[in-house]
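Given as structure tokens, the chain that follows is alone and in the form predicted on its own.
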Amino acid sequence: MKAVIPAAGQGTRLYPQTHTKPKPMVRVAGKPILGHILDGLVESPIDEAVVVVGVMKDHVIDYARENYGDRLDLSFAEQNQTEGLGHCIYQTRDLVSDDPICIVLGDMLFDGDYGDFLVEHERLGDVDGSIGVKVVEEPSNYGVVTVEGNRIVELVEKPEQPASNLAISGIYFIEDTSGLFDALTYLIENDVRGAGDEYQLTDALQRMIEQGAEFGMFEVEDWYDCGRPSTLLEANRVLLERTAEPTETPTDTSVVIPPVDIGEDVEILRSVVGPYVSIDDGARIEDSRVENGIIGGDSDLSAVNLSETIVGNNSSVVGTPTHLNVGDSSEVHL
């Protein structure tokens, strides 16, 4: 089984931090969010993995090849023009071929192992494919399915009077792939559009639905979707909890609380710092107190108190602010 992850998005929810690199290389918990999808393939059994790439592709393809190069079998495929979910697995047909597929969003971070998800999808027997899907309080924000025992009869992408509250997480088991491209190809075609005015994933599926396919669905506990700032934040914060080592206040006129992720070279002088705070490398604190952020590398930050802040790479906050989302390159005096 091959994995195929969406990686191609402008990210604009995450603005400004995704005006100089894409939404996949945003950092969280000490390496960029495919960092952490990559990390969960290699403790799968899954070992190959198709990463679709869009805008500042370079960015997400020299990490790829330079980190997990070794690990994993890497290809990539190219979407010039971000039409929707559908579009983008379109562009893989010829890398993927009839071989089934996990589908794994490139901005989802899941509390489950993908290799737990993947005895899920294997404990349903003989179907099509497999949904991870959760219980939500809002579930017109998502793609929502409607299902009988553990299979899946319908499909709406965002829809205005949900049929049910069980959201899709971002998590796709397909067997027929062929069939899957199939059905985008149709609506490719014949330009049939869906919510957003784009070639949505969730349509295909219903599609191969309707034609005789059938899909079950597996729970998803939990999971955290890196595409806006404050959820962004909170992945970071439960991802320190897991993965975060105990860490050495760099100096005696400083106190770093748990759980935290520092970088190399990084400089914190008369300073309180966590928890939750994930630093990159060669970022400076001085004279501040830091919580529940993520700081960029290079970084200059001096006299400040923050709380639930993001800033980006080679930026310099000097002030007394709560709370900024500052993005690459930037520098704010307050």
The other form holds:
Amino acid sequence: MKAVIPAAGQGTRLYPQTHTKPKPMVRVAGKPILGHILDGLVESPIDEAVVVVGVMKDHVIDYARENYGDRLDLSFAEQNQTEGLGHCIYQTRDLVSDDPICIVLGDMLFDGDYGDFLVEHERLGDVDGSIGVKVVEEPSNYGVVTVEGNRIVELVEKPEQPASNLAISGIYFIEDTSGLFDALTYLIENDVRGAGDEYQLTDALQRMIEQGAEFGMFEVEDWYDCGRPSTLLEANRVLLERTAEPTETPTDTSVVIPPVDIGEDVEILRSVVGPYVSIDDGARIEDSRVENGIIGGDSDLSAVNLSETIVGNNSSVVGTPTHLNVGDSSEVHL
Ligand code: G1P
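For comparison with the form predicted on its own, kindly provide the form predicted in complex with 1-O-phosphono-alpha-D-glucopyranose.
So here's everything in the complex, that chain up top.
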């Protein structure tokens, strides 16, 4: 089985981070989102991955080859216009041919490795495919499935009036890949666009079901949505809690409160950092207080008090050192 990882989208919900790097390269808990996904594959029996690249493709290709080229059999397909997830998967048809695939969307990280999901999929028996689903509060932000037992009877992408609260979570197993590529070809050749005026994977799967394909479902437990700034910070918190190694305080003038992930050549001076901070290589933090944040590489923070904050690479955030003589019973918010 091959994994197919769409990594070509513009990632507009993560602007401004994705102005200068593709979404899979946005860093969370010490490494790019794509690194977490590829780590999950390395741990699983799936050792081949087709990554679909587009915007700023070289970042993605170089990172994947350099860090995972010796552990995964990697290949790359290109999507040159952003025409939707269905169109993105369609670009892999020559590389996939009729091999079974596991589609792993770049927005979602899960607890557990993909091998656990593969076991769930195999338990469903003789199906044409299966989809990981999760109960959510706002299903209209997602693809939504209607199920009977553990079989999917209908899928609708971002419905205004969802028929259920079961969302497509971003992991799919497809056994009948020829059927999937036929359905995608039909949508594209007949210009059948769905939600967002794009060619949707959900619509192709719905077409397969209408033509008699059988799809099962399995529930996924914890997921971390890396697709929006607020949920990205939440993903950072949870993943740091799970994965961060104990960190030594880098200088004796600072306090580091775990969990944090500190990259290489990071300087922390007269500061309190943590909990839940991921700092990329080469950053410098002085006279500051930082908690709950993602700080990009080679960035400079000076005299600031930050929380719930994402700072991209090579940025500079400078506050004004303040000298106060505050009397009793005062309240000062700076
Ligand atoms: C995509 C899928 C949607 C799924 C979601 C999960 O939407 O089209 O069915 O529920 O991922 O993250 P997107 O987030 O790309 O809008």
